[in-house]
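Next comes just one chain, in C-alpha cells: the form predicted alone.
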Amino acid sequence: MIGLWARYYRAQIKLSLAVQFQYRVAMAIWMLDIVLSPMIYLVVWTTVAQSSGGTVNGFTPSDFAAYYTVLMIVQHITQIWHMWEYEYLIREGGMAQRLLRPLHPINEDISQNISYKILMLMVLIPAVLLFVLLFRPAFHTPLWSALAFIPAVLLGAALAFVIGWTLAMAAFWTTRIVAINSLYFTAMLFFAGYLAPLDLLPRFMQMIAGVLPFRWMMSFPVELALGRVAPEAVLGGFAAQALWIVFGVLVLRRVWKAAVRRFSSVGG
C-alpha cells in the first residue's frame, strides 16, 4: 500500500511539475510577491530602527534583515493558494470531474503544492542569496535551534495546508469567497509575524497570536531559525502545532462530508 501511494505521488508530482512549468510568467509574478513584500517591510523597519537609535525592541537593522530573510523562506514553504481556486473549480464544473476520480481531491492539491514549491526553489535560492548580500543579516542561532527549525517549518506547512484547504470548502456554499479569503489573509498578516515580528506587537495582540494558528504556521519556525525561542518553550510550540493540525484535520473531514452532500444535492 505504501509503495502504491509513493508511485501515485511520484507520478502526480511529475505531472504537476510539467503543467506548472508551462506557466512560467505566472510563477515569476507569484515569486516576485514573495520576495518584494518582505523587502518592503524590511526597509520600513530598518528605517524605523535607524531613526530610533539603532534598535526597535531589541531588533537591530541586521536582526530585521535576518528575520525577513528567514520569513521569505518560511512563507514559500508554508504557502497555500487552493482557497482561491475552488470557487472557479466548482463554478466551471472542474470539481465534478475531481469527484469522479477514485482518490480524494486533496491528494491532487497536495501534489500541486509540493511540486510548485520544489520548482520555485530555483528562484527562491538566488533571491535569498541576494537578500544576504544586500542587507547583511545577522544570525545568532544555536545548533539545536537550527535543527528544530526543520520539523517546525514542515509542521507549519502542514498546518497552513489543512487550514487553507478547509477554508476553500466555503466555495461549496457561496460562489464568491474573496471576502472570506481576504479576511483570512489579513489576520495572517498581523498574527503570523508577517507584517512585523510578534515581539513588536502590543501585548494583547501577542496573546491573541499565541491562541490562533497563524503564529504556529510562520512565526514560530522563524523564531526558531533566529534562536529567539527559549529551549523550554520549544516542546510547547511543537505541541501547539500538532494540536492545531489534529483539530484542523477533524474539522476538515466534517466540512468535506457536508460540502460533498451539498454539492451532490445541488448538482443532482
The other form holds:
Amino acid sequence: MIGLWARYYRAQIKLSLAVQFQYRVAMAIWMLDIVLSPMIYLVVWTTVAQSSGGTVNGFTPSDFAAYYTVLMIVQHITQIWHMWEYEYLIREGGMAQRLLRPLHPINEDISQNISYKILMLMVLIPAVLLFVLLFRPAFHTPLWSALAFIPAVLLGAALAFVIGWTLAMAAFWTTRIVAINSLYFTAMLFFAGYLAPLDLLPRFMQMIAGVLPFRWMMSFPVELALGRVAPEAVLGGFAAQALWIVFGVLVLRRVWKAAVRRFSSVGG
Amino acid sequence: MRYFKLIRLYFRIGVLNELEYRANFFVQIFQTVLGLLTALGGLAVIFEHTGDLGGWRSDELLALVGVYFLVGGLIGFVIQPSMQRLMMDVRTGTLDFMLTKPEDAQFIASIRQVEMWKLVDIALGVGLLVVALARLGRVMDVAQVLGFGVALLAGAAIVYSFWLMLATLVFWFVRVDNILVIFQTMYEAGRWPVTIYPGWMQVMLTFLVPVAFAVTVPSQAVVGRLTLQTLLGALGVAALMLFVSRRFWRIGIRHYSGASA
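To test you: the structure above is the form predicted alone. What is the structure of the form predicted in complex with the partner chain?
Below: every chain and molecule of the assembly, starting with the one above.
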C-alpha cells in the first residue's frame, strides 16, 4: 500500500517537473516576483532604521536583511496558488476529468506543489545569494533554533497548503474568487510578518495576529531562524501549528464533501 | 476631433458592456478598499517608528499613495486592458479585423478596451490627494498645479509607451503574458518614493520600468519638491519614449502576417 503511494507520488512529481521545466523564461520572471516584494519592505525598514538612529525596536539594518532573506525562503516554501487554479479548472471543465480518477485530486495538487518548489530552488538559491551580497544579513541564531526552523517551516507549508486548498474550494460556489483571494493575501501581508516583523506591529494588531493562523505559516519559522523565539515558547509554537493543521484538515474534509456534492460539470 | 469622437465611442461601448456585469462594481470596490487598507496600514505601522521616510513625512507619503492609485487606476482603466486585448488578438488571429479599420492602428489598439470600474481607483486617488493636501495645509498655485498636470501627463505617456513596447513584442514571441507580470510587480515598488531605494534599483525603476516617472515625479510636484530640471527631464523622456514606441510598433506590425482568423 505504501509502495503504491510512493510510486504514485514519484511518477506525478516526475511528470510535473517535466511539464514545468518547459517554462524556463517564465521561471526567470517569477524570480522577480519572489525577490521584489521582500526587497521593497527590506529597503523601507532599512530606511526607517537609518533615520531613527540605526535601530528600530532592536532591529538593525542587517537584522532586517536577515529577516527578509529568511522570509523570502519561507514564503517560497509555503507558497500556494491552487486558489487561482480551481476557478479555471471548474470553468473550463477540467475538474470533471480530475474527479473521475481513482485517487483524491488533492494528491495531484500536493505533488505539483512539491515539484514546483523543487524546481524553483534553481531560482531561489541565486535570489538568496543576491540578498546576502547586497544587504549583508547578520544572524545570531543558536544551533537548536536553526534546527527547529526545519520542522517549523515544513509544518508552516502544510498549514498554508491546507488552508489555501480549502479556500480554493470556494470556486465550487462562486466565480468571484478574486475578491476572496485578495482578502486572504491582504490578511497575510499584515499578519504573517510580511509588512513588518510582528514585533513591530501595534499592540492590537499583534493580538489579532495571535488568533489567526498566518503567523504559524510564515512568521514563526522566520523568528526561529533568527533566534528570536524564547526556548520555552518553541513547543507552544509547534503545538499551535499542529492544532491549526488538524483543525484545517477537518474543515477541508467537510468543505470538499459539500463541494463535490454541489459540482455539476461544465464542458469537458 | 475625430480622435476624440473615437475615444468617446469606444469608451461608451466599454461602459455598456460592463454595465451588464454590475456585481463587478462591488468586487472592484472591495478590491480598492483592500488596497487602501494595505497602503494606509503600511504607512501607519511605519510611522509608529519614525517621523519621516527618506525625507518624506507621513502626509506627503499619503499624497504619493494618492498618485499611486490615480496612475494605477489609469493604467488599469484603459492601457492594460487594451494591450492585453492586443496580445490576445495576435495570438488568436483576430487582430486582422482591427487592422482593416480605416484609422491609425496604434491609436485604435490603445483605446479599444476599457475597464470601467477602475475609475473607482482613479476617484480614490484624487480623494487621497485632496485629503493629503488639506492635511499638509498646502495651497497649490497655478504654476504648481500646472507642473503637477504636466508631470502626470508625462508619466502617463511614459508608462503607455512602455506598455506598448512590451505588447508589441507579441508580434515576435506570441506568448508574452508573463512579461506583464514584470510591470505589475515592479509597479508595487512605486508605493514608496524611489529615492529610498539603493542606486542600482533607482536606475532600474527609472529607466527599465518607469515607475519613478509614473508616481514619484508627479508626487514631488504635489508636495513641492519638483525641480524644473526633473520636470523637463520627464518631458524629454516622454517625447523620446513616445517616438521610440511608435517606431517599434510600426516595425512590429510590418512583421505581423496574420494567423487566419
